[in-house]
Amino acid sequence: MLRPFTLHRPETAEEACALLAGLGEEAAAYAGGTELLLMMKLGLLRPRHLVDVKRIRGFGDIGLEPLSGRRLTIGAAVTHRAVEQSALVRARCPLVSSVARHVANVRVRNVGTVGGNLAFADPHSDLATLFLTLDASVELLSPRGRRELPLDDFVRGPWETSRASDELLGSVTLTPWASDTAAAYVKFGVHERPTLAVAAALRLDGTTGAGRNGRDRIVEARVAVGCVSLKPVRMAAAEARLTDLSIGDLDDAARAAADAAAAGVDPADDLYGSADYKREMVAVFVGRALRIAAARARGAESAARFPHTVVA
């Protein structure tokens, strides 16, 4: 049962930040509320004031960054369903749209927001894992002004971020991959939230096609693993094992990269499994994600399904 609280509905970011600054620890920012209200019902959080940010101008928008005209900006109050259905997201970051379609269920997607998901820093977040491979940065607003942080610096650990108590997360900005990039996102779970998630992207030096015999060189690789360690992480050692290889020679390198990723995570024993189990699963699913991305680079069908596995 929810304890009584006062709901504030500011019209501007400045007004919302002033409320958060003035009310201090008794206030919490509120958007979709899918995580916040659940914690309040369980008695784990007891704010006396909620500051609703959904009406703030720009917080519900999806657009291109004005300066570059290339980076994609998603407002904090944009819902997962809006990301899933956005033509602009599908055009610039199609895998983001596909992954959004597999977040929870449609009722949650209609309410839950991108900003709330990132600000809550749930270690089992789909979007945070994928966003790491898109050089994501978050915009933070406060009475002191605006600052921008890489997502990796913003998320400190489980349910912990770099956001100050008087700051609002205004938006997240993504850098779309080059057109010669093949990517995949896979996740596995038997509970409501995924046990692990892997995002993999391979950028080639040309377009693989018939007659090329898969000779395209991988000039950049990105691998991120989430839901296993305290926060989602890029796997630099795994990425290094893939760079400058032919896409046709990926199989052996994928095994080495998968082993490097498994060695690079820091899992803990919990209801999702033991630490050793999670490391084994990371090796399996990093390899699987890389093989799917490679198949897509070759133009082959790569939508194989496995029990409890989501492929995007």
Partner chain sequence: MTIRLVVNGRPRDLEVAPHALLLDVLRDTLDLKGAKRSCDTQVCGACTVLVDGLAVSACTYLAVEADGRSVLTVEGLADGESLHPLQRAFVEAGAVQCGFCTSGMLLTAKAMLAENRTPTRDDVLHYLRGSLCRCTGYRKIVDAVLAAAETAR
The other form holds:
Amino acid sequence: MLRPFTLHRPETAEEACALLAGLGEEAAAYAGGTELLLMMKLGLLRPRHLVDVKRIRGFGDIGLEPLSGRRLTIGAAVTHRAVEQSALVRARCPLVSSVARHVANVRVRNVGTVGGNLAFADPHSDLATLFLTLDASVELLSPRGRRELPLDDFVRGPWETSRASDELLGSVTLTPWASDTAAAYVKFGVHERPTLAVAAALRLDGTTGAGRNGRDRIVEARVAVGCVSLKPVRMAAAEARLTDLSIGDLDDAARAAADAAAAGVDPADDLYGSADYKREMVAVFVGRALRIAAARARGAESAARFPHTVVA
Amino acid sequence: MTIRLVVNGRPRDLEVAPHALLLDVLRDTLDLKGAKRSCDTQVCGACTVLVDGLAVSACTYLAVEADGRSVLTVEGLADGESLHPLQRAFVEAGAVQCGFCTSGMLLTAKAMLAENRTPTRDDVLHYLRGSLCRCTGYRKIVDAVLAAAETAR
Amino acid sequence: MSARPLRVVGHPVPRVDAIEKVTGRARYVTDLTLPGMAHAKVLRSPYAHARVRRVDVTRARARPGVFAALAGADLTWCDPYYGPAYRDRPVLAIGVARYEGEPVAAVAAVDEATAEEALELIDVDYEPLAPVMTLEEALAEDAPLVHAGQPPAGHFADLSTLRPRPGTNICHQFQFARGDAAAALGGADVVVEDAYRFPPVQHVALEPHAAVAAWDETGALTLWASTQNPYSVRVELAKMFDVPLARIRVVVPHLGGGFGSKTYAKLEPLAATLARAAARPVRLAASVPEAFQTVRRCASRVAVRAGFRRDGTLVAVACDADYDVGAYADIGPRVVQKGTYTATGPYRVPHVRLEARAVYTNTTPGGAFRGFGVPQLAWALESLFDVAADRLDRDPVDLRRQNFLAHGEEFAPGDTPIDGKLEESLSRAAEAIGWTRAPAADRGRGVAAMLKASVAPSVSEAIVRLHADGSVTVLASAVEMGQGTRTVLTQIAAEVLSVPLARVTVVQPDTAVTPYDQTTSSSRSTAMTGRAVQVAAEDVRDQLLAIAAQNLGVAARELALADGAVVAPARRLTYPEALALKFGMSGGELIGRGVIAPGRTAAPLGGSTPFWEMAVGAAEVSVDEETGAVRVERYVSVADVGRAINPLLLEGQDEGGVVQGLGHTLLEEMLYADGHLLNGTLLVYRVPRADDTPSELECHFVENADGSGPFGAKGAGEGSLIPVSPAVANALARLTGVRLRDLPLTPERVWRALRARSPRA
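Condition change, the form predicted on its own to the form predicted together with the partner chain:
Let's see the whole complex now, leading with the same chain.
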């Protein structure tokens, strides 16, 4: 049951920011409500004002960033379903649309938004983990102006971001991988929300075509692990183990990278599992994600299916 | 706030509070009791209704969001006394037991078939991830959805 | 009578309430509205164990829109205690709160929002006490006591011999012995023994508990309640309010799932108390988290020793079972003794020693849940059977077959002889799973069997009315909760009276209208209520035959019923014609009565089970060795049901039983830490989803028409669930060599066991 509140429906970001600034802690930005209304029903949040951001121009748009013409900007009020179905997303960041297809369930995807997902910083959400491998940055708007923050700086911990109370999350901008990048997103868990998630992307050297080392060399690796530490993290040590390797050597390297990733997470005992189990599972699923990505690099789709596991 | 919406094909003008949930408006104001409150956390699907054809959890959806939109509840699924093919398939396949999940299952399946006329069993399982049933073991529900898809072709 | 082929019984007809359910017209308790109805909310204890020093509801009571605000101390005008085994449970905590979530105060107000706001105006002064959260803590020397005194017994004859141990947390002990188990175990060639744990799990009926209560101007009470046994609820309320049974009316609309969670009084006492205080109808609807604070399955630790001769003959079983019944006994003591009574399963065992204890803890009360104590014991015994098979170097299927009780063999002196063919179920399950063919290298197979008694003695009564137009009303109080009893009763009446299904109406249970039925549980409705309906319909049939015999001048034995008429060799008398002849006018009706009341017997539990529920399960599993995640790829259930009155509904019920069993086998467990339940919502308590159902799931039935129910039927619906855990664990053991003793078989638990077997290189 919800307590009464006043609903504001600004049509410009300026108006919305002014409302948030004026109402302070009494107000909450509201888009799909799949997180916010849930927390309000559970009594964990009790805002007296909701500022609906869905009518703000541009908040529902997906487009290419004008400046670069290459980066992909997703408005805060874009639903998971819209991401899943966007031809532009599929063309520029195909894994993002595949992952959107597996967020929560169909009803949440129809209503829940990208901005809400990121702003709540639920440690068991999918998007932030994946977006870390896409050099995501978020746009924050306030009466003081606009700032852009790397996603990694924006998400500070469980349900904690560096958004000030008068700031509004306007959009997230992703840097699509170069062509010749093969990637996979794998999540595992028995609960409603995943126990862990791994995003892995391997960029192969695309300059020499069919040459001996061409298209076969991993020139850049990106690995992010979510749900296990206090926030999703890029696993630099794991990435380093993969860079400048032949894809043919990936099996051995994947094991080393997986172990490096496992060493780099900071799990705690909780309902989702014991810390040592989760650490071990990070190794298992980083390995799996890399092998699936490598198979895709070879143009193959792994037929392996794992229980309680979603592969996107 | 005044909202204007279409519920099961019928235009409605309603006065609702901003914090009114669609589920309560449907059940208490419009006396459409087919959508049920169960988990109240968007996990179980018992409160599923379609808004402009998309499945939503009415338990966590503000009624004011339905302004200007078309809402379909299980009561609007049949054409008069003539059951929708999904309803017929559920009856015939034995996909109904206690009935508490049934309206949500039917509407979720309807939304799926609108998107995908030739679903595989895996497609159905994917779409029903957020629809819980504690009675049937799901097999007959999935069979019923596939049978209805077959009939519609 | 005649051996004519059955027209509707045994046929897979669609359920009679399907249309109302697929159109959203079926009404459940929370769909009801009464004029002037108030809405209730409950303030619950945040502590597992606390002294409740003071509850101040004055500010809540003064809030506009509040009709009543009550605390335990206010309930001086009724007996505030209830409970079927012990009357140990107060409507609202009195002096002590014994589990997290126990109702401490309650409000009835003009709407739910006002009631919820009023709860925040209630001040409670708690003094936290040390809780006992586990069996070990509760059974420790000098453990804090959940109940200081000894509560009075409840209302059941078979529980009149409750044996609490004063000064401990043991609220009941059950002992049963035959032969000399200790000596036989000493002389056995092979003895296997181990202890197995079963977790606390919740039913998660999609409809949480709900009740609407209304007192009328004459002081009579009507309740619309989500209950599986309106007649037990009536007894509780009559005692609480000291009113005659006849002045309490319990009506049961459609139930959104029960599985045992809605047996015995749950929310009804509080709803009735609030309605009395508010002087208006009150609706009390629980949320899912509140259902987790209302009832759960009794968790258990079961230690079993089983002795075999070298040739595989089982000679002795000793079993020590401790069940955690939570903060209030509910029906826990019966769960404990009935479950333990059949601890030896479907096997011939000459020497038996069974001891069980029901133990109070400061957790959600444990009660009935599909299987009623048997899944906990079958988990132990059926796992051990495979351990024994390994030790004896025997095939697990053969070892079971060798030791099965035979058809007609005595289970215990005075109890019903075995009324089914276990070997037939086993053979069919083994065949369907392909037992004799090797599975794929990454698959393992396992089997398990079960035997369960139904509640005894028990009573079911029914009335069948044949109206002037030839239509039929069935009055019976078996609750339709999804299992299909309304359809089955319709089929039985239609069969006996030879009318179309559409001519039969089964009235919803209403203690003012429909006759006594003890309970809709224990898989008893088809066999007991169904038999009462059959007898009542036969009573009507006999009256029709008598009318026809008199009016047609034909001996009754030459008459039969067919297509809504009494048929003589050359004549035909429709039912309307027969009634018109009897009454001399178009009016009047024939009333038939059926009473099934076997009464008390010399059987160990005081009554002989009306039937034995018997089933075999076979599982084929795979495991993701790196994560420990187990997947049940194929599952076969074979239940000996005597006769499937409706094979379509029965198949659905058994499929649901298997998948519900997969829940506690692989996923479900209520987790407590620091005195708090950690996962009392569906966000973190995971029940099976559609993609957890085995891709191949088959439910078969053995039908030899050898049951005591109508047309040879026996009870069914619990049997499919019970073998699931041991069948899956046995399959996992045969695949991996790892034997798990604790449920659920979560990925982490399996991963740990696999790692202990072969440490990672």
